[in-house]
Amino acid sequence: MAEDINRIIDELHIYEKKVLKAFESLGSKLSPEEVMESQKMDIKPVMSAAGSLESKGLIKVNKKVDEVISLSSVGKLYAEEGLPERRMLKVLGEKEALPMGELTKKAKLDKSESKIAIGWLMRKRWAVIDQGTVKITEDGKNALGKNENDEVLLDKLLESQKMLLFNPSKIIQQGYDLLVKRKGLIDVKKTTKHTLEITQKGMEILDAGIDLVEAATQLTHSQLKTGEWKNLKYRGYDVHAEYPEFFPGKMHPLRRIIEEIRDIFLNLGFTESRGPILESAFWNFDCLFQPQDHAAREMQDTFYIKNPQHSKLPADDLVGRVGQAHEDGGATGSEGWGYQWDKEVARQSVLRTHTTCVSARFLSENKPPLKMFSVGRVFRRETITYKHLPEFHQVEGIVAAEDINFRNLLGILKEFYKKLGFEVRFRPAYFPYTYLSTECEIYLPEKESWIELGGAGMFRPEVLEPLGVETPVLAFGLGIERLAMIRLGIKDIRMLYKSDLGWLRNLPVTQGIDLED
């Protein structure tokens, strides 16, 4: 116990030190200014010193807080003058009911306090309007001999200037409620009285005996020089004692995935790739063999731009080739989808809906063999919920090369999942532009559920053809914001876009998050 007090007194600043010993002189408890003036001391130190010690259990500070109210300049004349509705009551006590202009004019009130003095006619029930008519009420006629609480608080501060509201009468306390409804009425000014109070402990601390020697907590160059930091007395420090809480910068959860996902595919040997999020409709829709007529590109899936409302189309040549695959399958030996084709059309500006447009860009400007895959922005007509957004991100993959094959791209997925932490299994399923296609489903244990994450395929010879590709091309995509609350263990997409602070500040730093549902 003696050793457990004396560490204490080591590690004590010289301004806790003084603050203890004036309660030595003074009694057990002071005020901030008793102590100031025993210490030579300033208020700052000393309710800086009176929080420390009061962390350690040695003091406790007690705040009391009083209101003090006063009455403004306007408050002043009302309280000499009446109350806009006092005096507007005081007209219909002798004529009962007046039209409201006439009313104002006999209350001697200009148009501001009229407005002011209905209005609380009508909340005290002193007077109700009947077509433009002002009639006194009974509660107003009861009300013409006697003052209302916030009158009588107004004639207790016109006498004596200020009022101290601690524990008001209940007269008091509801003539204050009313009043403060009112602006610029009463002044109201908080004055805050702390008072020290040692205790046992502290007690116990001063019974031990304090040296006032100021220790050193830093050396100088010079006392290092001199060699005097041999001579000087060192404050203790305590490994135990509270630290402030810091939120050091951190990257986004959502970019930190993201990163997380690039870093799988740079290693798995892809080149990453980007490309315009304002898309022609013939990359977003016409070059990926979806007919001009496919529900996906209406309005209500896809946002359509109004400036500029047409994009640029690409070599004559490949525009060539894309219409005849989509009329009649052109040189691939399909039979098209069996329409006229139409080049203003595909000429539509878009915000990009997927990021395989990037994947149709790439296969026209590069030669097989390649791995190609890119992360980006995406948009849709979505309604907003907990589970859908208008704009979210996807990841885009396609690797192109000779012999490859709808095992390659299993093989792929597989190594990628497993790299995220997650077993995948797949299901057939339907892309205008791929064939083979399928599903991507990951297991979640904790659930003992499966759940659908993207969507991959090998490319149709229609979308192949017309970009002058002759080897196979197996292509994936996935929604990242899905992925992501999965991996953060939210179930509301929208809290990835809410900045909620709280949120942010507890997320771990370090990759790999997998937090608890």
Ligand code: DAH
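Positions refer to the first chain, counted from 1. Being a predicted model, the structure only gives us computed values, none of them experimental. Here the rigid core means the biggest group of C-alpha atoms that line up within 1.5 Å when the two forms are laid on top of each other. What changes on going to the form predicted together with the named molecule:
Relative to the superposed core, A216 undergoes a C-alpha shift of no less than 2 Å between these two forms. Once the rigid core is overlaid between these two forms, V74 counts among the residues whose Cα shifts by 2 Å or more. In a rigid-core overlay of the protein, W337 has its C-alpha displaced by under 2 Å between these two forms.
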Second form
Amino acid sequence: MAEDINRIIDELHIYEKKVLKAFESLGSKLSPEEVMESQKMDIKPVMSAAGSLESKGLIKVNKKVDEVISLSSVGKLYAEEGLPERRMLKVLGEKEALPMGELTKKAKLDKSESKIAIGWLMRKRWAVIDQGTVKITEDGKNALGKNENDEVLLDKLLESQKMLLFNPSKIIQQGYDLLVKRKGLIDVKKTTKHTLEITQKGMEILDAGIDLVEAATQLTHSQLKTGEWKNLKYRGYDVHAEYPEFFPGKMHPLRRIIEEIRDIFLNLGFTESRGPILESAFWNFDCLFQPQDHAAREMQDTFYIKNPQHSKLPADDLVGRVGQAHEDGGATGSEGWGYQWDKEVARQSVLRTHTTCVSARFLSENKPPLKMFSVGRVFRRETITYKHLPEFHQVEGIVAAEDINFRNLLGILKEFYKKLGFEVRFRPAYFPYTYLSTECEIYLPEKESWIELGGAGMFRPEVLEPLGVETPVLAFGLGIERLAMIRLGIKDIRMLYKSDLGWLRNLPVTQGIDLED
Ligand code: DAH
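Next up, can you give the form predicted together with the named molecule of this protein, since the form predicted alone came first?
Let us now look at the entire complex, which starts with that chain.
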């Protein structure tokens, strides 16, 4: 407790100290003016110090809003001559019913006042209008001899000029409510009165004793040079003080995981490559030994492009070798698929359905040994749901060298997922372009289950021979969005594309990336 008090005192600003000191001699409840006077301060420092003392619980700032009302010039006139509707009522009291024009004249009102008067006659139910004739009602008759509440207040204001609207009687309040509805009759002035009241905690601080030595906040050149700074008093720094929330710009979490994945492969010595999103069926399917009637090529799965409907094919001899591999295996040692391969089908433009076409392109242009990876968008005709999008990201990779084998593939994938913090296992699988083939799954401890993340395998001779590759090639293609979802703890994949600012702002800036690297 004593420590607490000392810390509070240490953190007090000189203005706060001065305001507190005022309570020492003047009592426990003070007006800002009293503080100003006794401490020789301006109103601004007093009020700002009062605010911060209040937030520290050392004083209480009570606010009282006063409403002072008075008559405007029109108001005064009405107070003297009577409200327009009262003047009409008086005439009606003698005549019971009169045409509107005559009534106005008799009541000595001008046109605009007459309108107001009629309006209020209706509102107060003092009269009704029947075909241009104004008739007094029972209420009107009853009202003849006595003042309504608005008139009572008008009289009072005429008498006293000003009135503090504090805890008003029912009559005054109702009169006020009626009069403020009419523009320009009464003036309302609001003034706020503050009272500063010291709290128990504030007293304890005062009792502990505060001295009014000014603490240094900004050091000058000469204070530093002469060493004077060593003897200065410094104000304590409140590290728990509230600060305004702010949201610095940061990378989108999906982009962040992509960058992390790129980092991993670059650190493993892989070369990064890219390929076009608008691809020919040739690179997307044919040179991966996917037969032209393969299910994945069907319209449900693949976006075929109308414009440009066809894409350029590579050199004839490569195209020829690929076609041959499909038809009878060509020089690959395989029997092929045994059907008539159609170059026109291979020319069709598609949005790539996987990034494996980037690997095929890379192999056609580079000689082993090589290690390549590529991150990019792929497209499939999927209905959008919480777990499917027609557009998502994959990371693709290959390693080509003399002694590469399936075990190396498993080792690389294990290492990759380990770096991302996941445990991986492998299941046998089938892809037209690999043998052996596998699917990787990672374990989700919270769900106690395994989920599938991508495919991998050793490229078949039917893929490699036409591309002119003579070494074994291991290959893998892995989904990224699912990894992001697990990492971020989200159940709906659409969250990644929704730009939900609240969610994005609240994600930690460093999620998933080790800044020390
Ligand atoms: N392309 C496959 C897919 O999109 C994944 C894949 C499987 C990529 C095996 C590969 C591979 O490179 O060898 O589902």
